[in-house]
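Only one chain is included here, represented as structure tokens and corresponding to the form predicted on its own.
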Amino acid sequence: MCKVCGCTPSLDGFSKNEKIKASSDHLRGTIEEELAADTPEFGDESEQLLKFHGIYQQDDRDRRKEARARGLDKHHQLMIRTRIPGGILSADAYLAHDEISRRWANGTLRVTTRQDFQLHGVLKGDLKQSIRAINAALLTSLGGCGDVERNIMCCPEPLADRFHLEVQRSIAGMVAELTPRTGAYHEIWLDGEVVETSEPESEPLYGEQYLPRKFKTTVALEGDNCVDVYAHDLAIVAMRGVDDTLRGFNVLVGGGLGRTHNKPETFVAIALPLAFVQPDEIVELAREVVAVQRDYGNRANRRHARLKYTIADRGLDWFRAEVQSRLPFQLQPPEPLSWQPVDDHLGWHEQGEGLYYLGIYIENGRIADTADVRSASGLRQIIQELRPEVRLTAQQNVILAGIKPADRHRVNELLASHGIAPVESIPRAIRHSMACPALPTCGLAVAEAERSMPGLVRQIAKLLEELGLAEERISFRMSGCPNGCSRPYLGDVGFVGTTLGKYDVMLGGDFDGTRLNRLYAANVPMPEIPSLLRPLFEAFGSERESDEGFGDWVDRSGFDALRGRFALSEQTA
């Protein structure tokens, strides 16, 4: 029932998730009651609502087969995703996450491709304490998942000039406007008090059913596409003015990299230019773009519910007109964009005002202590001792900012003592690789990613070195399913899991992340991938034009021509 007018909207033809949201009392459902129950898991409806609170219910799939054989239930656990706008967090907030990971999770921190932290392996009985600790560090998991605006991303470059500060102010305005207003999060996870009021609770932007699907926004800085801006529902490019001011924003819409195997009606897409707006107009524009998707997105079929499908069905001109009809200002035509080679912001850089920042490579975003690399202990000691600001990157790496010149030697010393290699010593193929978590925790994974990518990319790095191509900037991205969390469809080379041990090999994207790649070979067993790529790399080395990247060479050479030259079998073609 609608709490404003008392009516009961019809949900005929809507998906199951829509009905769950509509009857949830603004995301409360029975989460609080189930949280108090002496059971290791939440029910199906609560499992869906928990996502809005930043929580995924998972199980350890490595132990699933053994449990089934012994007649036991799944080994249930929770993943918590903290929302960190722009990937910026204080030293205290980083250390709080580090402590949570050791007390209640699996001892690791996972940096995501959307500049969040994920805490894996949290048990139900420890869930409330973990979320309370996150909020005590002045962060939240509300909106980390679910059918709402997700974490708003931004280039993590920690410069303190006027341009960067004005961009951060705009992001803060969007975060405030697009965050759900429900009191459920506070009631369930924090003080447990229900605020009594005669006014009915409402979600002024999201309504009773929130959005049809998740909604992703990112902000790139003119010339620097380190955040893969084209992959998002709402893609915003901050444009520089004179005297290092923020001149305005180019806005693109309709990007999205999720699809479903063997479902051709699902597809990946890059964002399309919509408009140019002034700095003080971006928050209202963002709100109305979200509102149009709220009103017109597909609520019957979740596979067809992202903004890219709304635009594909109705057209970009229709979408622009509908957004314009809701705004008090005139949208200006979008400006052309150009990009410099992507900077992953690794290594030492001058920050300004006599300070430095250091970008540290974290393989596949997993901050952990292993036999060879103790990144968890090393980062903990540096941050405890020197108190830098911490920034998470869209490539799953970590930046330590605000470091004094006198402390640089100490930082390098601590990194070396914990086996954390300087970026200059990391082969480019490894440095420019990414993989999603996949197995054993992700319920959607059909193949390995994070656990398999290190071995594969090292074989590829060795191959490139043999061919004299070790210094080439080639991006390699692996996803354990077609949903594309590691953005494999924008890489020079993408590996998309199809079943255990096999991957679709995608080629022809570009290093700058502006063009989708395409399927080159299907269902390739992992051990065969290096031999599949070798003749392509050999031809690239001899045929490339000056400054031509691998993906650009593939695109220029043509897929059909390359398949013919290298005689792909029917099974893989």
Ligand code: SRM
Given for the second form:
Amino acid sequence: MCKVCGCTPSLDGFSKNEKIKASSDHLRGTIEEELAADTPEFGDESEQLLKFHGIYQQDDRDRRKEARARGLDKHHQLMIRTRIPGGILSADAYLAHDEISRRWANGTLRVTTRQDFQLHGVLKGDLKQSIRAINAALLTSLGGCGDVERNIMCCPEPLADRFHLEVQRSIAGMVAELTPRTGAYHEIWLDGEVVETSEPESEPLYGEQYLPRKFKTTVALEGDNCVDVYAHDLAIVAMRGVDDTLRGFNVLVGGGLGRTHNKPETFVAIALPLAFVQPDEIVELAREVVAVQRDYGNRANRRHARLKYTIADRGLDWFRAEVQSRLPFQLQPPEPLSWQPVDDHLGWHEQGEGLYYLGIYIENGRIADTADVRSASGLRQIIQELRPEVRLTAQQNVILAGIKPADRHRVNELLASHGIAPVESIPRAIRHSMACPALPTCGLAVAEAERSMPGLVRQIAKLLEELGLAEERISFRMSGCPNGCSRPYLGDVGFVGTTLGKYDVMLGGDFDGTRLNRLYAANVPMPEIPSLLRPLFEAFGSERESDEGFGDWVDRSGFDALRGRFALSEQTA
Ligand code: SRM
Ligand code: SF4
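Having displayed the form predicted on its own, please output the structure of the form predicted together with siroheme.
What follows is the whole complex; the chain from before opens it.
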């Protein structure tokens, strides 16, 4: 029932999730009761609502077979995603996550492609104390997942000039405006008092049913596409003015990478230019873009519910007009964008005011202690001793910021003693690779990613070295299913899992993420990938024009021509 006027809106024809949201009393449902129950897992409806609280119910897929053989239930566990706007967190917040990961999760921290932390393997009984510890560190998991605005990303370069500060201020405004207002999170996880009032609780932006689907926003800084602008529902590019001021924002809409194998009605789309707005107009614009999607997004079919489908179905001109009709100011035409080569912000850099920052490579974002690399202990010790600000990058890496010149040596020493290699010594192919978590935690994975990519990319790095191409900047991104969480459709080379051990090989995108790649070879068994790529790399080495990237060369050469030259069989083409 609608809390504002008491009417009961009809939900006929809406998807199951819409009914769950509408009857959830602003995301409460029966989460609290189920949390108190002595069971290892939540029921189906709570599983959907928990996502809005930043919590995914998962199971350890490695242990399924054994459990089945022993007649046991799945090994249920939860993943918590902390929402970290712009990927910026304090030393205290980092250390709190490190501690949660050791006390209640699987001992690792996972930096995500959207600058968040994920904690895997939390048991139901430890959920509440984990969430409380995240909040005590002044962060939240509310809106980490679910049909709401997700974490708002931003280029993480920690410069303190006026431009960067003004951009951060705008992001803070958008975060405040677009975060759900429900008291459910506070009540369930933080033992907040239930506020008794005659005023109904309101979700002014999201209403009773929230959005039709997830909604993602990123902010890039003019010229640097390190946050993969074109993958986003709402992509904002901050434009620099004179004297390092913020001149305004170019705004793009309707990007999204998720698709489903053999379902042509699902597709990958890149964001399209919508408008240019002044700095003080961006929060209102973001709100109305979200509101139009709230009102017109498809609530019957979740596979067709992202903003990219609303725009594909109704047209960009319709969308612009609808957004404009809700604004008190005039949208200006979008300005043309141009990009410099993407900067991953790794290595040592001056940050201004006599301080330095260091970007540290974390393979596939997994901060862990392994036999060779002890990134969990190493980062903990550096952050405990020197208390730098921490920033997470969109390439799953970590930046330590605000380091005094006198402390640089100590940082290098601690990194070396924990086996964390300086970025200069990491082969380019490895440095520019990303993989999603996939197995064993992701319930949607059909193939490995994070666990298989290190082996594959080392073979590729060796191959590139043999061919004299070790210094080339070529990006390799692997996902364990077509949802594309590592953004595999926006790099030079994408590997998209089709079934265990097999991948669609996507080529012809570019390093700077401005163009989608396309299917070059389907269902390639992983051991055959290096030999599939070898002749392409050889030809690239001899035929490329100066400064031409691998993806650009593939695009210029043409797929049919390349397939013909390298005799790709009908089956894999
Ligand atoms: Fe994702 C679902 C992991 C970025 C598209 N994603 C999932 C889930 C939660 C699986 C699930 O629903 O049960 C995965 C959890 C795996 C695990 O065990 O941890 C998952 N996605 C991730 C992360 C952790 C991958 C990573 O390597 O870091 C990223 C977390 C980002 C964050 O902090 O919020 C992550 N996911 C992305 C991106 C990239 C981006 O947004 O820049 C995409 C493609 C862009 C897009 O959204 O179009 C992406 N994830 C999806 C989709 C497909 C959405 C669609 O429109 O079809 C799903 C499935 C769904 O929503 O139904 C999904
Ligand atoms: Fe899971 Fe697929 Fe996303 Fe990988 S791409 S994390 S397998 S949903």
